[in-house]
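Below you'll find only one chain, the form predicted alone, shown as structure tokens.
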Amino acid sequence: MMESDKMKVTPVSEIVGAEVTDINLSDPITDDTKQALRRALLDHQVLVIRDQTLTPEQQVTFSAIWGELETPSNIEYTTEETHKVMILSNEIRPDGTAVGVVDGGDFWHSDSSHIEVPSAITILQAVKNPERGGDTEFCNMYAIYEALSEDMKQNIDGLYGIHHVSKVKNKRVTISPDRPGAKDFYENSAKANPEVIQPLVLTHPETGCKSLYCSPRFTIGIQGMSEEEADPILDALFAHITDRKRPFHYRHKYRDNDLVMWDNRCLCHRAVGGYGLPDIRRMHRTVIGGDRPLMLINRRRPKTRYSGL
């Protein structure tokens, strides 16, 4: 445990996870603060910042002191007071259009990855939680990296990701039925935004450490491989993600204004589910602007044959 004014630190597994208490957000952050919870965001990956209830201004406030916020692509599920801050919810208006998006966080994932310069940190607070269901799920990518076989290290260190932000080009992803116009959204977003290449292996900006960084949900494919070639490879990267009977996960359980913030360089996470209408689960969610991955460095040109697991 560790305090910074009167800020307590906890963690909340041997994975991955802190507890933060006995902090107002809402209140200005002292550098010390800011510094503290940097470190403890840096050695936990996820904090849950208890007792929590943020306006979207607030919120707004709170997650620049961390950098430069991403504006959602999709404005139309964003918050009256500020477009930084977005909406995910199963609310439905009496005229059948969505408040916020529905299917947001639905596969493993870690955010923004199919844009040139991904998120750093996403920040989450919990406007309104379901009877039962509405946890989420977070997997340690460092964990995961340093779990490989070094046959399998040696053999994506330097390959580069194909991510893509459509469902309807992956085909380990569904389209969810409760998302209106989604199929139609969908489409679109297969025409309009290219493919976007992210390393394989990640050297986090800050910790100086490896981690695994592809997703089922947005990795669709590797730069210079055949579908036949790579597949071998993402299924056996991609089974460490899902298998939640191995020790990379944590699995949050919100309490009423819990704001969970966490660094999405070293995190896959999912939005479990298990909640439906007329149980609302509402969050407002707001993401910090990333560095550039190091991917034009130490590039290699990729193994055409894949040697093995």
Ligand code: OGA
Given for the second form:
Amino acid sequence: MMESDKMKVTPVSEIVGAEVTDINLSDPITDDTKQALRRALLDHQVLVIRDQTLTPEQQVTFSAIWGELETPSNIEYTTEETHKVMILSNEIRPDGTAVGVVDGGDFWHSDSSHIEVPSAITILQAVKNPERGGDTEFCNMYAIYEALSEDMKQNIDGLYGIHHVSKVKNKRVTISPDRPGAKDFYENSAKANPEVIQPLVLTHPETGCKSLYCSPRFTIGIQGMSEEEADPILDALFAHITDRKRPFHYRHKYRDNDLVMWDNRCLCHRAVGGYGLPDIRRMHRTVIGGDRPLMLINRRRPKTRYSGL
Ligand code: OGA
Ligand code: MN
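I've shown you the form predicted alone. Could you give me the structure of the form predicted together with the ligand?
Time for the whole complex; same chain goes first.
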């Protein structure tokens, strides 16, 4: 347990996740508290900060201490108070339009890995939890990388995954029937967006540790490989993400007023679902942009004429 003033950080599992209590994020955050939260996020990858009731503007103020906020791509699904806060919700208005993004995050992924500069940190405030369902699962991608066989580590060293946002280009995912217009949306996005490459193994810019960086939701191939060559590798990697028998996972069941903050550079996550109308779930989401994922090449010592000296 670690404390700053009164704040308490308690791990929720050996491998990933910590609960944070005795802090009010609507108060100005001191440098000491910020450093303690940053340390906790780097150590535990996902923080569950209890008992927060931030207005959308307050959520933006808290989020902005971590870096520049991303602007949600669809203004339709943002709050009235500020367009920097996106709404995730299954609520449908009487006219048939959706209040927020309905099927957000339904397959394992790391946020926005399909664009060149993906998201660093995502923050979700649980504004309304359904009676049942609505959990979010996380898995620690540092731990998965470390647990790979030496053969697999060598196999993927230096390779780049091909990432794409459109579900119609990805045979490992399906389109939710609950989101109005989703099929058209993904067909248009298949044409409108280029494929992006990301290192399969990234070096976290703040911890310097290596993490596996690919996901069933966004990674559709490996650069320079045929589908026949890439599929067995990707399937083997994804099996670690989806296999909950291994101790890499944390499943978060939301309490009212939880604010959850996670690091996309070393985690995959997914929305578990399992709820439906008239039971409503509503989350307020802010995202801090990141850097281009880095791959540090393992340099070999060059052979020189003098190597025997
Ligand atoms: C997200 C996401 C999961 C959830 O907001 O990026 O994946 O449970 N959310 O809502
Ligand atoms: Mn997500």
